[in-house]
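This document opens with one chain alone, in structure tokens, the form predicted on its own.
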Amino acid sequence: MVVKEFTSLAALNDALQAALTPGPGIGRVVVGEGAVPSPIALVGEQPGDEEDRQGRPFVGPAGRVLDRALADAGIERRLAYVTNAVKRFNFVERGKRRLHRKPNASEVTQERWWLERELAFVQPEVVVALGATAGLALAGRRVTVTRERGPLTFGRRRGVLTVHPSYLLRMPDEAGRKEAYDAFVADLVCAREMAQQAGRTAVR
């Protein structure tokens, strides 16, 4: 890869789309969206099946959970910025279905270069890592959500490590799901308050 500087996020995204193409088991590039600059950036793992079809991040079932949690945390999504550590849907075909395949550490590391430049344009005061894969991309090391959840420094950036909203969808019982959801909202409130303390806000 030839390292170059970009004059805008749009130029970066154009280069990203040219560099990372679809292929067997790999969907198209889904770039981030939201306010630029933004006080809060939320980074997930990778697009899902619905995101790949629509070409937008967090528009599937996990995205709907995230939207509700952001609203409950007092954060307006359009004033935040949402993206993924890995920009393409990695999947395994099972008949007509495309099943999620978790990206490995090498794939996350290869795309970290793009994420860093993306966040440089977004200029977030706080970065929220939604799950361990996003945490790996942001911290440059493996992170464990159960041990490190909460405020965390990602290089020079202040951040919050929390679960991915898809985790809440996988919980079998309603009581546990509600408890986990409330904890997720609390993490987003923490991010909002950190941004407000720095004089920047994405509140409704």
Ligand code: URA
Given for the second form:
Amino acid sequence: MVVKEFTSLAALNDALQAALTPGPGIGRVVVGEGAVPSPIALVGEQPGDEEDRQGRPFVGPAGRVLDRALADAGIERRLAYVTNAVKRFNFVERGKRRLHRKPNASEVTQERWWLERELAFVQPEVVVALGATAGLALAGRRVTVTRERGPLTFGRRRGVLTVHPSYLLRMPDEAGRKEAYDAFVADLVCAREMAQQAGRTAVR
Ligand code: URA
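Given the form predicted on its own above, what does the protein look like in the form predicted together with this ligand?
Okay, now the whole complex, with that chain kicking things off.
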């Protein structure tokens, strides 16, 4: 059980901004956003290029897929909470482009401290791990989406492990993408139902 050393989420976010500074290959802190408390917290990997520019989580291409899937699953984004396991965009510069660099396990583990405290304020009934990096951050161990997908316990939290929305964007063929999208929506429906069964809703 995490003790809240901070009096508010805003105070925690201020400390986060002060502790994690941008640098070469590392963008600014992008904090979580949404309802607090919220029945559903969605955790991604790290902000992308667009998120770093706008300073908000999931506002780029993967965010647009997530928004559509949330709507199709009957979850209203503003009633949920959206954040990332790693709070800064890690990238490699290639000319004018900033290419995503996946955070390694030790970087993810170092930032778990912040995520745990953040979730202590959000008090979600269900946490949704969007991909293996979020799964590692929430579970404190490596998780495999192909093997453990679906309802999963992350420490003392109930949750759902699913794919990251950018996985859908990378799928080459239309039919495969549609099938993967439907499975993603089904995982989000599962999360909504778990929250509703506990008497908490984030539905339209
Ligand atoms: N991918 C993530 O994991 N998080 C974001 O905020 C954007 C893209």
